[in-house]
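Presented as structure tokens, the chain that follows is alone, the form predicted alone.
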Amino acid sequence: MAAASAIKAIHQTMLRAAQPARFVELSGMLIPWVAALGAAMFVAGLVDGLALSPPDYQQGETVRIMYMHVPAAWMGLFVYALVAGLGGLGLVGGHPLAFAAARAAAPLGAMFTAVCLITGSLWGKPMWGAWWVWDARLTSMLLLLFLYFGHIALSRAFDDPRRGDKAAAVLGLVGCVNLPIVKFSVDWWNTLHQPASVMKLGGPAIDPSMLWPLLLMAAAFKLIFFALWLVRTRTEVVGARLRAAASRSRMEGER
């Protein structure tokens, strides 16, 4: 009885989280802190991943470039499947913030996941010879760079906003399917790209010199994004309420 009584609680206290008006005030409350600490950690992984971290037996300095590739990449298919949900959410609740959500989410995403592509192309070229290969774990990842472009220029394709924002929805469920080839191709096909060394059974295989400024980082991307997905959100709110403003009051004209 006291579990289910606290579960009530919660989902009440996110419900009245997500109205609009509340969700500006939240949110202008937390994106400062969130931010500040997302840059300090950034600074402090990036001093800990390009200074102090000894360079790879193998890959020499050339290792360092990790440091922004993988956090990159995992936030790439973090926001995606982010993105997707609050979709999949806006279709069965019909709750515009989940839209305006997921419309602030996906460029974020999109710009993680060009990162991701850039960041690679510079490993490539000194460790396989080429800026591109057409790699499974690549290729895979080029394509979710062109799902969220397709679902940022769906989500902004007509102009009734909520049929863009459904059309949008639909595409991000379906584009789910890429998701877990991104994540296996290197275990599913012979690939250039490494396997997973942090993510695996058995423990990650890098060394803590090089695992920790790791995970620092990824620490820093993800509370950098949930700063910027906050006021980007937080300006589709108030745009929307706006526009909604604006329009009852040009009705209210007419008559």
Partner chain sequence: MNAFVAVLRRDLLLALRDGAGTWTVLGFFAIAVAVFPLGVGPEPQVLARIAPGVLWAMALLAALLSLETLFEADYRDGSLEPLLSGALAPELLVLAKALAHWLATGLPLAIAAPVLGIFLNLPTEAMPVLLASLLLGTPVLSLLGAVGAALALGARRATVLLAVMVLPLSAPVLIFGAGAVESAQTGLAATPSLLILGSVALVALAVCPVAAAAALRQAVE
The other form holds:
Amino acid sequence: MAAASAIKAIHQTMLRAAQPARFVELSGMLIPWVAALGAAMFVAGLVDGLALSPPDYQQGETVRIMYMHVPAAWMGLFVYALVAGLGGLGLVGGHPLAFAAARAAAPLGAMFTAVCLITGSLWGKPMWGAWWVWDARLTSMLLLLFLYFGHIALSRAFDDPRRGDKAAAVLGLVGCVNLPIVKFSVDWWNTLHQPASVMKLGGPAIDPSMLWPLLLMAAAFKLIFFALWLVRTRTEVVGARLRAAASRSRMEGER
Amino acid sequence: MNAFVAVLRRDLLLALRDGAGTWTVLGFFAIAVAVFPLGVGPEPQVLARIAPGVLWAMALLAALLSLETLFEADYRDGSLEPLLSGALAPELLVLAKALAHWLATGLPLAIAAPVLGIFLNLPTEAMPVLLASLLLGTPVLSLLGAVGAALALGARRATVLLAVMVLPLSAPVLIFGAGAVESAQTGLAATPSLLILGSVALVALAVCPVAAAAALRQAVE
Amino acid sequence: MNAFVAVLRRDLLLALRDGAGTWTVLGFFAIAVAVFPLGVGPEPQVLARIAPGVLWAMALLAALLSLETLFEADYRDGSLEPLLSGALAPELLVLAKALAHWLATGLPLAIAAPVLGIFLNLPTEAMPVLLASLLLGTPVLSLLGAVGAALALGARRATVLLAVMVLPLSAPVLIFGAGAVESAQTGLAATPSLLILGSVALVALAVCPVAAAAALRQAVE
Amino acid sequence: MPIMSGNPFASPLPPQPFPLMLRDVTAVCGETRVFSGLDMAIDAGGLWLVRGANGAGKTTLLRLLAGLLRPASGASLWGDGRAPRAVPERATLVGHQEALKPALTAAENLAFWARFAGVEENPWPTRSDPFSVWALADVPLRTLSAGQKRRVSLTRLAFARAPLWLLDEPTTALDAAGQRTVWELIAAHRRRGGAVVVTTHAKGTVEGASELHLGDER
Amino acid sequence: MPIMSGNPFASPLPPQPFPLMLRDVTAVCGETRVFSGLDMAIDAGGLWLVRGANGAGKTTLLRLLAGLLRPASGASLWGDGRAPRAVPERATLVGHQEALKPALTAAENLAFWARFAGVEENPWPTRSDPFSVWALADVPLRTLSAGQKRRVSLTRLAFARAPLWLLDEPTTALDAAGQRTVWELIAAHRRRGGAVVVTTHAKGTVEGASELHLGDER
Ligand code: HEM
Ligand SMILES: Nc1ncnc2c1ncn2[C@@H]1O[C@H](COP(=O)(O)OP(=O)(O)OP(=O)(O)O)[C@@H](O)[C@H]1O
Ligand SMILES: Nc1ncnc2c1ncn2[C@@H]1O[C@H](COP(=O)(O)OP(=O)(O)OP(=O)(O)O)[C@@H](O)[C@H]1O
Ligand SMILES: [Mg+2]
Ligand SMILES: [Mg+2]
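Show the form predicted together with its partner chain, please, the one above being the form predicted alone.
Shown next: the complete complex, the earlier chain at its head.
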């Protein structure tokens, strides 16, 4: 009973916060704090990862690429799931803020995915002797980037923004098939890419001296994403209002 | 049923008479395949090695290119609105148009592929499998493409959008299709790959018309 | 001169804003190149062996696809007639449009090619030659394509016609372009091929605008 | 030349759920509010002339009545309580665009639409040819003049069985004879119990017509 | 609202080699003979109203005068003996098609045509806006209504310096105010020494206009 009413209260609070005016106000208060915390953790993670943590016994200094590569990969996957979820929410509930949030998140997710691909390539050259190989994980990650591009292009391709949002939401949901393929490709197929060592059943198989900077960077990436996401969503909301005002004044100017 | 046949007939007529139809697709396919030996060089072993992949990849691109106009032409000249407000269910409309698209492009592509295979030194044993894999795979492209074309309808940059949407989804078709031919070429059994292609086709047949119809209704809104 | 710049600016604006422009071409190029490893298989040696050919052939196809709309869009919406009856000589009109086409498609293709080369395991040494060969070769495609597009104007099946006309003419460009990259890949000198490409470009620059202008005058008749 | 041979307008339409009522309707295109607070009742046998400056929303109103556009607010319902979106087959819209394929001949285009509408056997040109396009039947549509294309497009009305006709500036590009025919067809359709909504920039009025003015005349 | 601000019609046109004469002209489209034996003389300050049934050849005549089509027989020559084909810049044709890009805004479209015509500096909308399209300047053309597109297209006339205007059913899709503006622009162009050929299906005539009937009225 208590749980149910708590959920209801949370839901109502969220709905209130999702009112455009309220959202602009709330997010304005939140953004500086989140951004500052993210930046601080990013610096700490960088120092720890690049200077304090030891080189790998096999990979040497190149292992430090990991502190960018792995958090970026996680964020690429996480943001896609978020975008798809927001799109689904928008399709079912029809709340414009969900679409605005999805539109704001997609380019950020594409950026993280691109960072993962680029750092992976830089890492691959010394490790595998090639910038790129067509193994299952790499290929599916590349497809994820294409899916992001499709989502971004589709959501901006129509004169009526609602149509773009809905079409992009459908694409986002369909593209979710790709997420488990990225995640489990290393287990399902025999690939060059290394299997999961942090997020797996039975706890991480990685030395704590490397685990700490990694987790720091992962948290920093999350916070930085969250701050940017709020800024971009705010911009979308305010932009929609400006466009509505402009079209109203145009109608009046015409009369 | 009458309306279904009417749409099918008209689309076939248009594909045979007008641009972006059968001839464009076949022309593109032939030229794209012919360009390869020019770029890669004439060594028979290399050509034979890449032949299944090249044939399948180019067939995919050729089908993709012709998909843009699947609904776009009707949308632009005002035909789509009466088509959707007639007595024919939108799902059947999609099916009729996808079937016409397949008959006008997928089928000719499948038939032309073995001929082009000769130019790439594809061994004769692999020809039947090439034909079979394309016959099973091209309907999937038409059906998936119908969903993509409906989603991208009226969008700017519809071609890229379509490609970006359809390609990741059709990647498995490509992999299994080319895989089947390669197996046949190297003397392995191609049946497993062909069976997978067949079941993908059945799933697409069940799911895609519904999805495309929903997208179409959105589009004329 | 004013009118020349006006046409150039408008075409660039359209290419960046609308379909069949820069983004379509780049999207097609990237996807077409990405399709290959899926079809041919992931072996790095095979991919590296065919990389120059694949990159050049796909760049050629991408440029070809965008050529169809070079004059067609203006023809259909009635813009071509005022463009041809203005003060700008038709030869300069063709030059402005071909230049815009190259800036909007050829140049981005050339710049994107080395990046895609990475995915095909093209060795780093060959990248500068790939870029140089495409920078010299793509203007020829734009110029030849202008002639083809003018000839195919208003015809049904313009895409096939265009391909059939332009392709044989651009075969030498493809052969020398891919050849230069292959030489660089195998450690041979690429300069002779590049010089030939450069002289072909100069000849095309002199001949094509005149031919295309003549074809255009015919077309609006 | 008889304007109609084997007149399809002789038989009355099946009873139809008129009136189609709009109450306090607002229409939005993209993000633009086109008009708002619109009330309208379309009865059997009725004719509405819709006027208004360019961009006032005439075409938008027709799309709304055809069920192609959902009202942003307000209600639009047929007499039996169904929304136009649910029963699009009750309206035939002839818009600015012709819905004809340039590569096909006039006969092929019309035969397709007739077959699609469920008219049995090849219905055209054996049934009626109000706009005298029979002479053009076998040339590709792309070679026709602007008015000839319009005539072919309007010929679709001769086998439309929908009770509501929505005509967007139907006399555009037509010569005097063609314009007369349009008004004759409208009158015939009203006599058999159909209703017609016509947008127009022409002055003058028609007997028994209601008028609607959108926006302010500039 | 002033119909023209900074009036481009105030200054007379440079002296022009009128008349444009057609003598015994036959026009052929594809393989169809459209009209034959046509005589016509277009003088400075003149206005021709061209009428005729759909398909009579009105559009074909305008294309011929613009130098886009060669007469199959007969002569068409300007006063200085040059053929329209050789000096296409002497005529401005506004046809059924709008010559505007849907992806560009009205302002971008018009700025292009102005620059192309050699009008120095950004000539629109600073010079004149006879059709009041200023309010639409910043939306993509594709979202405009039929009449709004036509207005943008006709605005090109405000900076056309050609002595001969060829207008193909220019009042199509325009509301009453827009139609008035067209006739005002035509009058202004005639006053500064230009000539105008207009095709129309409307009845009524204009002061000082010559009339040409192509084919038989059906
Ligand atoms: C462009 C090439 C690469 C791509 C696209 C890529 C992609 C990914 C992805 C998507 C993940 C996240 C997987 C998950 O959440 O389970 C990941 C994790 C990881 N990658 Fe890569 N990778 C690339 C190259 C490399 C290279 C060259 C190395 C090192 C030899 C490497 C080492 C790792 C490691 C150690 C992890 C963490 C695995 C874990 O603990 O879960 N990656 N990569
Ligand atoms: N390419 C072509 N091939 C064959 N016939 C053609 C071609 N182009 C035009 N015609 C024919 O030429 C005739 C004249 O056409 P035109 O467009 O000049 O008529 P119009 O008087 O402008 O008619 P409208 O009032 O309908 O605009 C028409 O009968 C048309 O079918
Ligand atoms: N997709 C869209 N996005 C934004 N505005 C639009 C869109 N479609 C139409 N409009 C606007 O809606 C308004 C009404 O257009 P509509 O076509 O209904 O006018 P109309 O009364 O038919 O005009 P006309 O007499 O010119 O045919 C116009 O101002 C137009 O710019
Ligand atoms: Mg309208
Ligand atoms: Mg005409």
